[in-house]
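What follows is a single chain, given as structure tokens, in the form predicted alone.
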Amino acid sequence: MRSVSGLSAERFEVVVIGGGLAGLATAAALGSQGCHPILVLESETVPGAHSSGKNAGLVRQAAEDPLTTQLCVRGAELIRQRQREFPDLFQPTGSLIFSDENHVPESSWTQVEHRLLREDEVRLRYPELQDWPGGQAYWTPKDGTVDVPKLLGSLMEQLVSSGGRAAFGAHAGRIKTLDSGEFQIEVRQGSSSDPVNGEVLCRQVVIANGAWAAEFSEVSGMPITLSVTNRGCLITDRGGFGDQSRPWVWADQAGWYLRQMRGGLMWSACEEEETSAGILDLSTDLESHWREKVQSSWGASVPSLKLLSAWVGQRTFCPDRRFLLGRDSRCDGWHWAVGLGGHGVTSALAVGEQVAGSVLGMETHKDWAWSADRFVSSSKSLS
């Protein structure tokens, strides 16, 4: 860890803007491949303070888009491999997903180990689903849950052990290009309104600051279009639910999910309200909306549940809802790791792998890369 004043005028091969899952996974992957020196700049005092740390920790491989599924399958595999070094990082609970072709296409399911469950098999696992109307139910045995703080910690450990650095409480500002082709990044100790405390230099930069990426990059003349949305999560007691270990459940059509936790249940009504970075408000009462949303499936199982805690997290999407990864053709040395939507936890290690490859000169899949077809944007270059 370094203070801003201790970094001033230092040169790095790569600077990663953002110390959440995508940023740390990219930095850790670069370090493990011998890319040095690396610096991560994170405006908060801890890693993953925003979207990365406010999610449900669900490892879900089957996504709405087959290309996203490809990354989620790889990401889940890397999480399971990491489990060998970091015990209790991943719990292979399996998942139970209620979906249809309108939500998850067959081209996604063909990439994921699964089988369809009969209605009686579903109710055997969750007899509390008193009013579930039935439908397509997919059992995915290699899905599960991940301890997000432990995952973030493992990435920090990997980064530091490979010689990389991270500066927390370091707010990255405008990025300029110098005649030498290097990037010069303004850094402030504290908020964006504080005076500039120093500047760091690098040959390549990775933008991985999630909900803040569009606003941040606009200032440096590299505009993109992103939408930021809010989603609520709640934890209740177990009520009449038993203590047995069971898969997490996601109902795509009805719009809710449930995860078993030690001493409680985690729920979401899958809100998707557009907002701005850091504004964590919903237009409806979180608890009331959740109870109304899940009542149609869980019936009498819900009213007795007591709310223990609740919060709102953010998810960020590109206009086509695919990730934005890798090299930007408008500026040599500029790379992206943003727009992961609701798949950031599952895909993070694979995203880091992909973006690290881009930094090291490998081509990014065209459907992940920046292009004028994907983004309504001016073609201004860095100044």
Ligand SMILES: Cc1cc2nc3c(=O)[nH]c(=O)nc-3n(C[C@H](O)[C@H](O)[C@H](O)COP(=O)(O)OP(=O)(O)OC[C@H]3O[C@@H](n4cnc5c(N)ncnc54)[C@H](O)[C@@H]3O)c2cc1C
Given for the second form:
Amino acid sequence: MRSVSGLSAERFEVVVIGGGLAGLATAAALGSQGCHPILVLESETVPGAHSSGKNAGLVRQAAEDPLTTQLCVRGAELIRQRQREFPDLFQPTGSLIFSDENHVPESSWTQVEHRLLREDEVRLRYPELQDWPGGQAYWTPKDGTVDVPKLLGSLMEQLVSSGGRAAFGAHAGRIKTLDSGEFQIEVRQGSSSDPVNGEVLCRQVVIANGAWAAEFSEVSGMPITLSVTNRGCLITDRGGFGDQSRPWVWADQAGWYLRQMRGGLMWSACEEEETSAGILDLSTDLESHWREKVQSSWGASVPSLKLLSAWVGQRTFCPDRRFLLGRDSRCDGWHWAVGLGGHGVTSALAVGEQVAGSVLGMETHKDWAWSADRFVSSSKSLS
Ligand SMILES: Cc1cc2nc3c(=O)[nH]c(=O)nc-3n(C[C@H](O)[C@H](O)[C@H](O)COP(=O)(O)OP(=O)(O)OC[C@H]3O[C@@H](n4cnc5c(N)ncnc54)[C@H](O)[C@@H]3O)c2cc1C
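Same protein, different state: after the form predicted alone, show the form predicted together with the named molecule.
Shown next: the complete complex, the earlier chain at its head.
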């Protein structure tokens, strides 16, 4: 790790803006492929301080569209492989998803090993689902949960062991293109309101700063449109719930999910409230909203559960809700790793693989790449 003052006017092959899962997975994949020197700039003093540290850690392969599912299936495979080197990274709990075709289409399910469960099979796994009305229930044996701090740590280890570097407390500002074709990036120690401490130069830049990516890139003349939404998570005690080695459960239509934790249960009532980067409030009381939402399925199992902790995190979406990955045709050397919505944990390693490929000259699939059709906004050139 580096302090900002040690960076002034240094040259890098690639600078990655953002030290969450998207940025670190990209930087680690680049490092392992021999690309150097690499620098990650992260505003906060630790990796994954925002969305990447405020999620549920579910590895869910079946997504709302087949393209995202493709990355989630690959991401899950890479997490399972990484488990060999980092024990306890992944818990193969399997998952139960209550869903109809409006939420996860058949074209997603065909990519994921699964089977439909009968109602009695569901109730055998979760007798506490007292008021669940029944319906389609998918069992996905290769889903599970991931230890996110461990995943972030493994990426830092991979980055550093390949000679890459990360600077924390290093806020990237405006990016300019120089006559040489290189990028010059302002760096501040702290936040956007602090004075510029220096700048770094690079040939390629990867924008992986999550909820901040739209306002950040606009300043440098590379506008995109993103929406940022808030979602809550809660931890309760186990109440009358039995052992902890059960699959996580997600009810797409009813809008809640449950994950077993050591010593507790993690819940979300799947809020999706539009907001701005870094503004973490909800219009309703998180605990009351959650109790109301889950009551209709879990009935009498819920009132006795005691809330232990709760938090709000941000999910960031492109207008079409697909990720934005790889090179931008408006500017040579500019790459994206943003808009990971609610799938950035599962897909992180696959995102890293894709974006690293783009930096190394491979074509990005057109459905991930920037195009005027996907983003209705004017293109300006860098100055
Ligand atoms: C409540 C909740 C539950 C979720 N559960 C799951 C789940 O179970 N499974 C799943 O797959 N996904 C889940 N997600 C989604 C997942 O957490 C995100 O998709 C993922 O973390 C996004 O990672 P990121 O690196 O793009 O963003 P972030 O983790 O937010 O990283 C962006 C980083 O950029 C930094 N940054 C911003 N501006 C600058 C700048 N100018 N200079 C330097 N650094 C900057 C920020 O400090 C931040 O660290 C959940 C999300 C939420 C909110």
